[in-house]
Each structure stands twice: as structure tokens, then as C-alpha cells.
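A single chain, nothing else alongside it, follows as C-alpha cells in the form predicted alone.
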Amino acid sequence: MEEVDGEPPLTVVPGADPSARQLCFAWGPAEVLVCETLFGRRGGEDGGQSSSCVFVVRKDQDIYIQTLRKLFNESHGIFVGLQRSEEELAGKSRKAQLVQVSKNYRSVIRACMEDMHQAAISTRDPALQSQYSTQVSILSAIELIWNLCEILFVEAAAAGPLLLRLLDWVRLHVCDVDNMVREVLSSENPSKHELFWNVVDVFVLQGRMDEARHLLSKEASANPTSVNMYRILDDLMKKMPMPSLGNTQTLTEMELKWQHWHEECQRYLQDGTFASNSHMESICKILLGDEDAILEKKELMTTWYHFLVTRLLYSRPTVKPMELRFYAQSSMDLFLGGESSPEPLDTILMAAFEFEMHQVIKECSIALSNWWFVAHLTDLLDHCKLLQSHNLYFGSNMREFLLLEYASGLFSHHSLWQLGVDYFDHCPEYGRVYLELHIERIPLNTEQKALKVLRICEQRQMHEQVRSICKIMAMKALRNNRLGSALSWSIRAKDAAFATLISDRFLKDYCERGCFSDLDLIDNLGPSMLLSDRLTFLGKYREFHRLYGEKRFSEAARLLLMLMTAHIAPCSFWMTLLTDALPLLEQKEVIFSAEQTYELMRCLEDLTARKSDKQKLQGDDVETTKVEMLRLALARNLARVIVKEGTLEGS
């Protein structure tokens, strides 16, 4: 898979005209931004003053189709279940488990296809109807390929059961004749219907012998002259040997029975038993595996792989898996006959019949418009131990590379990104690196979404991403003046600088409004207040107000003094703290001791001394009044304390 596959297909961006203006672009994780520049191409002239456009080109457009959400969501559950399944299961138990997982994937594809079909029928928009019909065709092809890979690679059917599985595969996926069958069977006289023999031929071509015999019995009843021929043909069809799913017969026994039956068919044909009825004679030739006779029914089979299975049924029923490649190639050549070239689907199926699973994955990656199919199929094959030896030349193995591509596409969707997390989790080599890069690009539109992303990061110990998300949300909250939310996010981010900034905003608001907002948060900071000195001050200052409100004046006074003397409080807030001391100084009962009063006086003098001469008392009557009131209150309190303490000493 390392060779260059040629030039990539041209992508036309509607509305962009590279011949008129030069285009510039920027690559993103899952899309490309293309924009027009002001540089014109024609004659080197300027592109003019008309407005430029920006185009978003997505590489995985399918994830935006609403009806495919079911496919992505339900297959995610199957994928996660497979990763967590018991690896210890061995032999038949493990194979049965993997086959069941494969069938679960196919049931999701089929359910999604049916939903899409119903949507195509119900919509009145021609464009939507065309889109849905296209998706139905793609999903049908995907299920066809997956089913074949399940038979050949996952189940690894052996000679004998292999043919039975291929017959079921054809019957399930070649459904073009079903309407014709219903039309004939619902008519009053099926044997006289113009499509009667076509339906019989279809049943024979698909190995549905019981249904073919049932229809032929109607012909015998309506045409007594053909009773003898009918009985012989019915007997041949009834006795046709078929491989068994169990171990009831060996391949040698099956081949001997089939050889005897084949010789009997040959004898009746050579004797001219069916010469008078061309339809029955044609059926007998088909039973003998006559390629020309089978190819005459080309229109009823519609596909070369239907022809392949019919050819094997009547000429090589015990075909071995490794022989399929020869029969497949010759069947496609005979069926197409040089009239048309193989489609991409034909190339993929041929690669499967040749057991070139890497080629199957490669061709599907090129042909399909998204990574869902190749990512999940490769993962399943990897669990079957079929891709262990195949590593890519640029580091990661094929399974991980495809899962990373698929998950990256999911991360470009506003809600499906959550599924992508689990895919990255199960990529051991590069999954975490991809997750770290992509999760930082998720737009955090709401706090609920941010908490969801944060929980994912915390569960995986992605500390850098946790801090980044918290900082982003804190900044958004701060811009919207939601200080409580901003403080909560900054604490969660353990960002001391930002917590200090928000604490200053809280204190500024308090100075302007005289009260705190978000009291519940500040009251319950707990050990978080130790994140920064300013946050510690905010928490302790709020505690001072709470003590004051509860009339625990002595405790409040000690806390207030500690905030100033320990230099936790910012200098710009000292005047506010001293002003808060005024009511305590004016209480009837003496609150501050002489020593505490001296400390408050020192703090007041330090505050006034710090002011420059230019600032000092320059047109600030309020500040001057506060200082004078504080000095007076402190002097009165000191006098009261001295008297009180002297009285206590004298007694």
C-alpha cells in the first residue's frame, strides 16, 4: 500500500474562480479553509474591491448527513464491545464471537439503509431524494462487500459450506428479481404469466430448488402433456446433492454423489428427454453447469458474481477457498465479455475473492467517501489476527491509521466528537496524542459542554488540557462579568495568577457596591483559597464580615488585624480595612487591646506615609475625613483601653 496511486481527484469548490483570483488555503484537522485573495490573475491586474468569500471544504461530508447518525452511533457500541471482549476465548468460541460481531455490524448497515430508503420515499425534495438514493446504493454496496469479507476472512468457510454461504450471499444481495417473483406468484394463473419461466430460471440460478419445483408443479397441472418431463426434471432437482454445514458427509462422498447425479442429468439431456420443451431443456443444461446456457440468462443474474456462484453451484460445488480467484476472474471476463470495464465495486469484490484483504481495504478507501467502513472492517480483521504482519512505513499499523482518520473526522462534528474519544482510546500508539490535539479544538459553546470535555480529560489524566479548558472558560466568564464562575474555573485550573486577578475584581466590586456577589462560592472556598495570597485574603475578608454579622466582634477584630499585619491584604485595600475597623472601635465594649490599637495606628501611619506629596490630601476631602476619623477613633479607643487595663491592674 505504499505505492503512489496517481493524481488525486479534482475537487471543485462551487463559487470559487481560481482563474479570476488567486486562492489561499489553510489546512485544518478535518477540513480546509479556502479564501479568495485581492490578487487577480488576469493580466496581473488587481482583483478589484469586491468582497472575497471564504469556503469550508470538508473531507468527510457524510458525518453531517442526519440519517447516517444511526450508523455511527450504533456501530460505536459494537466497536467498544469488541475491544472489551474476552481475548482469552480461543478456537471456535472466538471465531463464533467475531462472526457475531460482523453480523451485528451488517445489521446496523441494513437498518440504516432501510431508514434511508424510507426517507427517500417520503421526501418531496428532488435533491434530497437523489442524495438518499445515492446513500442507499452506497450502503448496499458496503453491506455486499462486508458480507463477502465475513464469509471469506472472518468465518473462513471451508470447501462445502463455502458454497452455501456464497449462495446465501447472492440471494440476500441480488434482489432485482424479487418484484418479478411477486408479480408472477400473485397472478391468477402463474404458469400462463409471460414471466413464469423467468421466475423458474431465477430460482434455479440461485439454487432455490424447492421454490422452482413448486412453480413447475403448477406448469404440470396446467399442461398434462409435460407431466412426464416435469416428473423427471423434478426428480433431478430433488436429488441434486448439496454440501452440508455439519460434518455429516466428507467432501469425497459429496463429490461422488454429485458425479453420479451429474451423469444422470447428462444422460437425460443426450436422450432428448426435454427436447420438446426448450425451457426445461435449458434448465437441464444449467443443472449440468453449461456456461453458455447460464450466460443466456445474463439479464436475470444482472451481475458477474451471481454468475460466478451459479457456475460454482452446478460445476464445482466443493470449490476450495484458494480456487475462488481463478473462477472469479474467468467469470467476470465471461460475463462482461469486453463490453464494459469493471466498476470500482467489481475491483473490490475481485480483490476479496483473491484473498487480497489489504487490496480490499485500499480500494475501499479510494472508492468510498468516508472512513467508517475501512476503519471498522480493518479493526475486525485485526481481531481475527489477519493483519498482524502488516505495518505501514510511516509508523502506525493499518488498523490504527484508519481508526485515527475516522475518529479525526468525527471530531469535526458538533456532537459526534464524543464517539471519537473511544476510538482514540483504543489506538495504543498515537491515540492519546491525537486526542490531546483534537480535544483542544472543540468549541466550548456552553459550560455543560465544557464540563463534559473536562471530565473526559480528567479521566485520562490530561492535565495540560484540563488547565487549558479551565482557563478558556474562566476568561469567557470574566468577559461576561460572571465573577463566581470565572473564579470557580480558575481554581479548577489551579491558575494562581488568574485567581489573583479575579479576586481583585471581587474586591473592586465590593468597594464600588459595598457587598459581595457569589457568597456561596466565597464562603465555601475551603483549602482552595490557598491557591494565591489574594484569594486567601478574599476568603478571610469574607470570613471577617461573617463574624461581624454574627456579632463575634473580638474574633472579627483579631482577624482584621491579622490581615493587615501579615501583609496578606493589598496596600490599596488597607484604607477599606481600617474603615471596617471604625464600627469596632466605636463599640460600647472595648474590642481592641492597647497593643492591637498601636498596631492599627502604625498601619494608618504607614498608609499615609506611602502616599506621595502630590497625592497627599490633594483635593481628596473624603480621604482626609476618613484619616481624621480613624485617628480620632483610635485615640479614643486607646484612652478607653488604658483606663480599662489600669483599672484591672489596680484591682
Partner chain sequence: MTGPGPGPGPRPPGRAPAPLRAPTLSLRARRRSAANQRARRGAGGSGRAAGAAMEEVCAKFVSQKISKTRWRPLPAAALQPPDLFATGSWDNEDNRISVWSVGDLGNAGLNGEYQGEPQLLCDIRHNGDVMDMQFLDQERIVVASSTGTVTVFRHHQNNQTLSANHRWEKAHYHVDQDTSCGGAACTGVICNKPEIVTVGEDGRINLFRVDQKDAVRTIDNADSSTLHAVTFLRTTEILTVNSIGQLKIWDFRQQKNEPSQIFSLTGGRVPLHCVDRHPNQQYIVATGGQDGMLSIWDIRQGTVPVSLLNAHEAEMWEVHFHPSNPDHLFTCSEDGSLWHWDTSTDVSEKPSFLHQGGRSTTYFPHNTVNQSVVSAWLSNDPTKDRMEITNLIPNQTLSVNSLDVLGPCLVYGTDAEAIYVNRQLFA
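Could I have the structure of this protein in the form predicted in complex with its partner chain, to go alongside the form predicted alone above?
Keep in mind that what follows is only the chain, not its partners or any molecules around it.
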């Protein structure tokens, strides 16, 4: 066993009082049942009066948040698309495809965040509002982490473009200052605004040079005396070399240019060009990458990772991915300055800068209250072929483990279970078993839902589950006296035993009432009649009735006899069949041939012999009378047929 990472969090079960009573629990697929026990209670003093509740404790509680259902559903589509996507795309196009998938995931997170934000604004319930706000901040943290992982792992940006990507990342996520910028820019005279220089600093810190220069030019036109100073700063900012995204310049070229520019800035600072204006002097220091000058603007950066990126921009623009860890660690130390300890988000981001993918996933699993994020991120990284070497000491691998956890959570939800199916499908090792166990536990309240579940099972050749679902539905129908539906379900499951059971019910009903119910069904059995012997008999017996009704007596007679001689009819039913033969025997014209009559007689004797073997026919008058009548009818028929056949042959 690995050691436990930190103390497991304490979960308080509202309503349960562990100090008064012992609690016991049982594991479920995604939840735990907790109940109070009688263990250790002293002699029933509260008379068992107070309740004995069972509490359901859920692990993946985010599943139950309404707004997040959009996230689950939309990302499900992306997930399925990613699994289906062709792996054959090589190199660059495959990478572009994966980056696109990653962006799609992020845009879903953002959309969900916006919905949540709207909900937080529009609700009047303060509790709900704080709940929504918490969710917004969790989602935005998730997106922040995802974006960084996308840059470092999925896209694996190289030195040069890496810095540009990190700048985008910071601009996108550090939006505390946006309101301030908006306020200043929309004011009548921005350069007179008290926060004017703050905004310029924000632009410089985020590397938004054009915007900073634009603002400065306004200030310059207001101060004709120092116009020269402004021009020099403007020029420095304009000339600042930036790494390019394309292959237009090599890293050495870039570094050379940057060195020149850096020296120029240095010169201006040393000869005191900006000495008269402290704001401009500090900007110049920032351009030189002076850590103290940058740190002075701590409030404008708000986070250590902003500080990191600003620092890289002005001191090491061609930073290599592998060097990030040193800068990240020192930036965090400098920024926090021992005043506060890093929070979970800081630890996660640090792990990402250190390229410790497994650490990122592990920390996220501990910190977040849902499996959605880690499951999807891990799957994406696995498709980038970044996680293959890692094996867990349990389950199969990390990707599959996390997907199984997430999908199990979905299955415990009354409505989202359908999404879980596709996730299980893409877990090669244990997915099938999980699906089999979960799918049988879906409550089936309507036939339509049963059909949907059944379709899932049939598509995956899960015969055992198909049988069990059909059996459940057939039993339900039977209990509701819907014999037709019950039979349909057992035919669909090819469940011969159950079909036999239902056929017997039909025959019993017939014997009691003298007519068939559900004729439309029995007449329409078709090939499914062959499913069970009893069902075949039921169908054939009904066919006999139809023939009889249509006055096709000789066909009816042949069929009736065949039912007995071919042993299709159950023995218990022979007496009924023989009784059915009575009217045919009594018809004016002769229907049974001599041979057929002999067969009938043999059937009757077989039946009576069997009966008397088991129990002597005692006192059963009705039965005896029936046998007597049959014997009489058979004898008369035989007499008539001998005469008839003799006459025909004779003539």
C-alpha cells in the first residue's frame, strides 16, 4: 500500500449522532449507506422510539447539481468524438486535433461557468447564490488548470511560443483588473483618472504593449513638456522583440535582438532619462526584468503565476519547458514571501510547471469534489500518449480507473446513467463488467425505459442482462394480468421456460372460460411459436379452433390427432382434446378415417391406463361419464367409417 496523502476529510452526516449510537455502513457503487445500530446501547431506555434512519452518503455530489448536467452532457459528446477519432493522423495534424478537443472541453467549461454565473446573479436566495458562486470559482479553477495542462502537455509548446501561450493564459484568467481597466478607459479623460498609471502597469505586466502605448500617447499629448521622455519609452516598448509563432526567426536570433534591446533599456535607465517621472522609471525597470520593481506591483498581478509569466517575459523570454520549474518555484516563494502557505490550486499548478502529470491528477482528485475533471483530463492526456508507463497497483491503469469512477457516479444518478454507458464502453479491461453490474440495477418503471436499457444490452451482446430485463418485464406484465405483454417479453428474451409458464396460463384460462383471451396475439405468433413446446401447442391448438370455426373439419381433425400422436400436447390436456373431438365424431358426415379413429381410441386408452396407474378412478363421475361418452362416440364413428370406407372401396 502507498501511504495516505493527508488526512481523509471528515464527513458529517446530518441527523446521525455517533456519540449516542454506533454507526454502521455498507459500501455501494458510488455511495455509502450509513445507519444507526443498537450496538452497545443500554437496555432499551428510549424504547426504540427514536428513529432508526438509513442515510445515503454520496461521494460524487456534484453530479446532482442541475447546471453541471450541461457540462456532463456536452462533454460526453466530445469524449465519444475523441474515442472515435482516427489515431492514424500522424504528427502535427494529430496534435492539432487533440488541441482542438482540449479547447472544446474548455469552451464547455466556460459555457457552464457563464450559466452558473447567470444563475448566481438571478437568484435571490443567498444560500443558493453562495453555492453558485462557489461553483463558479471551482469551474474557473478547473479551466485554469486545464488550460495550463493544454499548453504544457497537449500542445507541448516549445521555447519561444511557450511564453506567448503562457501570456495568453494569464490574460485570459487574471481578470480581477478588468473592471479597473474598463472604468479608466470609459472615463471622460483617462489620463486624469487616479488609476491611470495602474492601468498602464497592468498592460505592461501582461505584455499588452500596444494598449499600453495607446494610453501613454494620450498622456503624452496632455504633457507637452515631457513629450521627449514619452517618445523614448514608447520607442522602447515598440521595439521590444517578441518570440514568433512561426519559424521566421531562430531562437538565437531572438536572443540576440533581445540582448540589444535590453542593453538599450539599461542605458536609458542609467542616464536618468526617466528620473523625473517615477511611474515611467518603474515601467522601465519592469522592462528590464527588475524583480523588485515587478514585485512592487503585486496587487495588480494578484497571483504568483502572473508574476512568474511577467518575470519570464522581461528576463527570460525564450524559456525552455524544462526550465519552468525553477522559475515557478522561486516566483511562488518570492510572491508569497512566507506570508501565506500555498493552497491546493497553487500546489496543482506548481506540479504542472514541474511536468509532474501524475501529481497534477492526484492533487486534483483530492481537492475537487467531482471526478469529471480528472477523468476527462486523464483520458485526453492518455490519448496524447503521455501516461502509458504508469500502472496502478490496483485496477488496470489510471485512465480506466478514473473513467470507471466517473461513470459509476453517473450510473448512481437517476437520469444521467445513459451517459455512463459510453464511458464504460471505452474502458477495455473492466468496463464491461461494470456495465453489466450497473445496468441490471436501473429501475424500469415504463416499457419505454426498459426498451432503451434493452437496446444498450443487445448492442453489446449482453445476453444474460437481456434475459434478466425481459424476465423482469414479463413478470411485471404477468402480475398485472397482461398475458399478451408477458408472452411478448419472454419471446423477446427467448426464454422458453417462461413462455411455457405463460402458455399454461392461457390454456388454464381457456379451460376455465371456454374461450381464448388475447386472440390477436396468439393468431400472430408466427415463427416465435417454436420457442417452447407449450407455446407451439398453444398456437396449434388455437389453429385447430380456427379451422373448426371455419368448418374445415377434416383439417381440424387431422391437426387435433397430430397434437396427441406427436406428443405436442401435454398429457394433462389430452382429455380436453379428446372432448374437443366429440363434436367432430358426432357430425353428420364422417370425418375421422378408420385409422384415425383407432389412433384416437389408443390415445384414450393410454390416457385412462395412465390415470388408473396413478390413482384408481374413484368417484370421479364427470370423468367417468366423459370416458364413457367418448368410447361410445368412437365406436359409433368406427362403425360408420367402416361402412363408408367399405362402400367406397367396394363400389
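Positions refer to the first chain, counted from 1. None of these values were measured; they are calculated from a predicted model. Take the two forms, find the largest set of C-alpha atoms that superpose within 1.5 Å, and that set is the rigid core.
Taking the rigid core as fixed, one finds a CA shift for Leu478 of 2 Å or more between these two forms. Relative to the superposed core, Gly272 undergoes a C-alpha shift smaller than 2 Å between these two forms.
A rigid-body turn of 14° separates the smaller part from the larger between these two forms. Note on Leu577: its Cα is shifted 6.2 Å between these two forms, core used for superposition. Lined up on the core, Gly539 has its CA atom moved by 3.2 Å between these two forms.
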